[in-house]
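Consider the single chain below, provided in C-alpha cells and representing the form predicted alone.
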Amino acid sequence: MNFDLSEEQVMLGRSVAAYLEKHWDQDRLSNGGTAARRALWQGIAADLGLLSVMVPEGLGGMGGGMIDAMVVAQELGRHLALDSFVPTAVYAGTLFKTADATQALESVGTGKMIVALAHTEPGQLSGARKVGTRVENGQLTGTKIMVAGAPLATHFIVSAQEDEQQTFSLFLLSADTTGITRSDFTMIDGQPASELRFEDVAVGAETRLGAIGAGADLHLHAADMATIAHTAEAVGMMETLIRTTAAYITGRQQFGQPLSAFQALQHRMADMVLYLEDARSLLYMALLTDPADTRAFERAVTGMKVKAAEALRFVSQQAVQLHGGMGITSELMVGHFFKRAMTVNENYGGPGFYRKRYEASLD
C-alpha cells in the first residue's frame, strides 16, 4: 500500500514549516503570551489560508480532508505552534459540517472565528451524555472548567441540558455574549485557558448546533476527528524530540567519548523510534478507516489514541531523561514538548476513557 503524500500535500507541509521557521520560535512560545498566539493565528489565516483546510471549496476553502489536516497538525506539532488549530479547524469544522452551520464554517475558513470547547464541568466523567449546565426558559446557566484557548477565542461551543432530554445539546455563543464571565489562567504547557461562568445567557434555535439533545453524538464524532489530528500533532512532536535528543547525545562528551557511543543510550533511542513508528502506523490506519463504518472507525480511533498517548509519554520522558535535569527547564524546548505532551494526551477524554471505548468496541 502506498502511504506517500500527494505533491500538493507535500507542498502544504513545506509551506507551513517555512512560515513557522520565520514567525514562531521559543521566545514567542515562552514569553509572547496571548498576543503572540493571536498574531500567529492572524498571520497564518491571512498569508496561508490554513484555517480553511477542511472547508469545502464552495465556501471558499481548500476542500481538503483529514489527511490534509494531518499534514498541517504534524507540522504544528514539530514547532509547538497554533494550539487552537485542532479545536477550531478540525473539531469545530467537523461539527459545523455535520450540523449544516454554513456561516460558521465560512468564518472558520477565513480565520475570523477561533473556537474553544466549553464542555468539562467539575466532577464530570469523560464520555458523559448529561451535563450540569442547563437551559431553562431560553436562559443558559452553568460553569465550565479547563476551557483551553478561551482567552483567544471569539466563540465558545457550550454543552447544556434542555427540555428534560437524556443527552445534552450544543450551542455556539459569541465570547462577548452578555452573561459570560471568564477567569483566566495558564495551563501547564503555557496555553491560555479559562473557567467560564454562564449566568442567564440568552440562547435559542439560532444558537443551537443540530437538533435538541443531539449534542452528545455530534460531540463524539467531532472529538474523534480532532483526536486523529492531535495524534498527528503528537507524531510531529515525537519526531522533533527524537531529532533533538539524538543531536544532544551525539554532541555531549562523557568519559572521552560522545554519549551516543554508549550502547544503553542507543537502545533507548531505538525504543523511542519504535514507539513513534507504532503511533504513526495507527494514525494511518485511522485515517484510512471509513467513518461511515461506525464500529470499525471507533475501534481504529480509540486504539490509535491509547497507543499514541503511551508513545508520546514514553518519548517525551526519555527525551527529558537523556538531556538530564536541564531537560525539564524552560530554557530547552524539550521541556516545553514534555509539558505539551501532558495536555495533548488528555484532550477529549484521555487514554483511560479511550481504552474503555476500545474494549467496548470489541464486544
Contents of the next structure:
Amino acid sequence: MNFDLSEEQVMLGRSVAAYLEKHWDQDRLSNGGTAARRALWQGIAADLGLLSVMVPEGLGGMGGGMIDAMVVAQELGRHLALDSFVPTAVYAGTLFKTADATQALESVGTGKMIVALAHTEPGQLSGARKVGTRVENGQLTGTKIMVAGAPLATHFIVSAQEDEQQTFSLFLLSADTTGITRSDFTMIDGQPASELRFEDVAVGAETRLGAIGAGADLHLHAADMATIAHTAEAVGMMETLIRTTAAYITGRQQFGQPLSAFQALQHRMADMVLYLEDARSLLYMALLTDPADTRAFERAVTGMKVKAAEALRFVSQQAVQLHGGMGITSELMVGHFFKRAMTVNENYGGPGFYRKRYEASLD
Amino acid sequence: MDASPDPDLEAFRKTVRDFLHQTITPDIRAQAQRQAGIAAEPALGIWWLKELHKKGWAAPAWPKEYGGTGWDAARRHIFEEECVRAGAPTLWVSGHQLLGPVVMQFGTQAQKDFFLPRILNGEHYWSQGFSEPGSGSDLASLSTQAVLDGDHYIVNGGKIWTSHAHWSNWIFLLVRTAKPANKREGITFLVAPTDTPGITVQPIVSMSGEHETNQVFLDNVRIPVTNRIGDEGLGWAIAKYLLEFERAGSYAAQAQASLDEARIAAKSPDPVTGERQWDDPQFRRDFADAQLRVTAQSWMEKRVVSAISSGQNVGDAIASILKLRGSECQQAAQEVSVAALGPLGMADQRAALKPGSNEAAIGTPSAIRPTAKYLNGRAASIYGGSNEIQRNILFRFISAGQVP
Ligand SMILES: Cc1cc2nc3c(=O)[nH]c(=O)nc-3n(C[C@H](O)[C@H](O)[C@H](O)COP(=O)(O)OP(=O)(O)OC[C@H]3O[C@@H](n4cnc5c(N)ncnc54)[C@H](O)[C@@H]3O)c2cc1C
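The form predicted in complex with its partner chain is what I need now, so please give it after the form predicted alone.
The next block holds the full complex; its first chain is the one shown before.
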C-alpha cells in the first residue's frame, strides 16, 4: 500500500497552484464574470495543457488517470477556480472514452472543446432514466434547465428520449447548432449558466454518444467519475476554509483574547478537520477502487459522496459561523466558498441520491 | 394542564385573520415573496406599517397609553403567527420593537412625546448602531468616543453591520463617554438623525448579493445632549434591556412557512415519470427531522407565551433557549426548502428579489426566494448575540443553579 503521489503528480499540483496564484483572484471571480472565466480557461488549456490530463497519450494527451484529475481538481478547489474543468475534462472525458468518441476526446484535450451537460429538466427528479426531451424523425425538441457553464461551452451533451420504452440517449451537439436558444443567468457560485430550448434540432446518428437508450448508464458512470473529481475539489475547498478560519480566529481579538483561545471554537475546528479527513480517506478509497468492479465501485463512490457532502456542508457552515458577521458578506472568500460548496454538493443528483444508492449497494 | 383553545383567543385570531385577508392581497403577498432579507425593504415595509397604524396595530407590544395595542403575550404571538401565515411583509423592528421600549423605560417625557408617535406612524425609520469593527460579541469593548462640548456630544468612531442604515432617517448609538476599569461603565445611549453632518453610510453586500447592512462612519458628529436617552453611563443597562427584545420573537411560524413551501415543491410530480420527491424516503426523513425541530420550538414558544400571559416569571435563560433553538430550527427548515428545489435551488435569483420587480424567476416563481433566504439565514446564528455566546450565557444560568 502506498498513498503517496508520484513526483510528476506533485509537480502537476505545484504548477497548477503557481498558475492560479498568479492568474486567479477573488476579485476576478466576483466581478470578472464570464470573461474572466474564459480567459483563465484559455490560459489553463494552452499554458498548462490541463484539460488533457485524462486523454490518452496516443491522442496527444497526458495519459494520466483519475489521480492526476484529483490533483488538479484539488488545487482548483483550494483556489475556488474554474468550474468547467470537471464537467469537461472528467465528465465529458470519461463519457467520450467509454463511448469511443475519439475525435471529441482529442478536442477536449486541446482545450478547443468546452462541454456543458444539458440533462436537467423542469420538475425532473435526480437519477431520472427517462426525460421529456424527445427525438422524433431525427429532430430533437425539449427544454433543459440549470445547464451549468453553457454560456462558455462550445458543445452540449444533451439527454433525449428516442423511444418510449427505453432510457434516454445522449447527443453531442455544437453550441451553435440551429434550433438551440439560450437564455443565460448566473448560478449562486457565480458560474454562468443557461436554460436551453431545443426546437426541431437536427440530430444525425453521428451526434449520438453510444447506442440508442444507452445514455442513462453512460451518464451515471461519467457522473460517478466526475463526482470523484468534485470530491477532490471539495477536499481542496475544505483545506482552504479550515486554514482561513484558523487564521481568522487567531488574528481576531474579543474579550481581550484571540477568538482561538475559546475552547468551543477549538473543538469546532477540530471537528472540521475530522470531517475533512473522513472525506479524504473515502476519496482515496474511491480513487483506488477499480471501476471495472462495478459493484464495489458504485459502493465506494456513493459512500464517498455521502460523507464528503456532509463534510463540505459542515465545514463551510462552520467557517461562516466562526467568521461572525464577516462570514456572511460577499467581501471575504469564505462566503464564496460557502456557495460553491452548495453547488458542488448538488452536482449530479445531490447527496440524497447517492445515499440511496449507497444503501442499496449494501444489500 | 390543558391545551384546548381559549375561545377569547380564537375569536381574536379570527379578527386578525379577517383583517389580514383584506389587507394582504395576492399582489402584496407576491411582493413580500420577493424579499429574502431580515426584513422587507421600506418601500413595502413602511406601507405595511402604515396599514397597521390605521388599524391601531402598529405596535403590538406597546401599552395602550403610548398608542400600542395593549395585547398580552398570547395575542401578540397569535398576531405574529397569522402575519407569517398570510405572507405579510416582515417588518423592520429597530423602531417599534427595540427603540420604542427603551424610550418608554428610560426616556424623558419630551423624548416620549417626540419619538413614540413618529415610530408608530412610520415617519422615523431607525437603525441600530451597536456593533463596531473591533467589538462584535464583546460589545462592551466598544470604542466610539463621545466628548461633551457645551450642550453637544462630539462623536468620533464607527459602527458596522448597521442594518437598514441606508434607508433610515434616525440611528441609535452606543458610545463611550468614559474609560473606567469596568468597560461596561462609561457607555452612553445617543440618538441622531442620519443626515447629521459627519455621518457616512457605506454598503456591505451579503453573500446572497443583497444590500441590507452597512458600515457607518462617525466623524465629528455633533449630537445635542437632549438626544441622550437615560443618564450618562447608563448605556450598557439600556443595551441589555433592549437586547432582550431583540432575542425574543417567534421563530417557529417563519420556519414552518419554509417547510410548507418545501412540502409543496416536493409534492409536485416529475412530468415524465410522475414520481415525487415527497415519496423519496431520504427527503422525507430530512423533512421530518426539520419538522420535529420546528414543532418542538413551536411548543416551547407556546409554553413561554402562556407563562408570560399568566404573569409568571419565566426567567432570563429562556431568551437564550428560544434564540438558540429558534435560529437552529429556522436554518434547518430553510435548508430543506432549498433541497426541495433540487438543482433549481442553485440559481442566483437576485434580479427577481426586489419589491415591485417584474423580473421573471429562473425556473418557477416558487424558486425565487428559498436559496437567498437560506444564505441570509446563516446570519441568524451570528446576530443578536451569536449562538456560541448564547450557549455561554445559558451555562451561566446552569452553573448558578437557575436552570433547569
Ligand atoms: C446580517 C447581520 C445584521 C446585523 N445587524 C446589526 C445591526 O443592525 N446593528 C448592530 O449593532 N449589529 C448588527 N449585527 C452585528 C451582530 O450583532 C454581530 O455580528 C455579532 O454580535 C457578532 O459579532 P462579530 O460579527 O464581530 O463576530 P465575532 O464576535 O468576531 O465572533 C466570531 C466568532 O467567534 C465566536 N465567539 C466570539 N466570542 C466567543 C466566546 N467568548 N466563546 C465562544 N465563541 C465566541 C462567535 O460566536 C463567532 O462564531 C448584524 C450582524 C449580521 C450578520
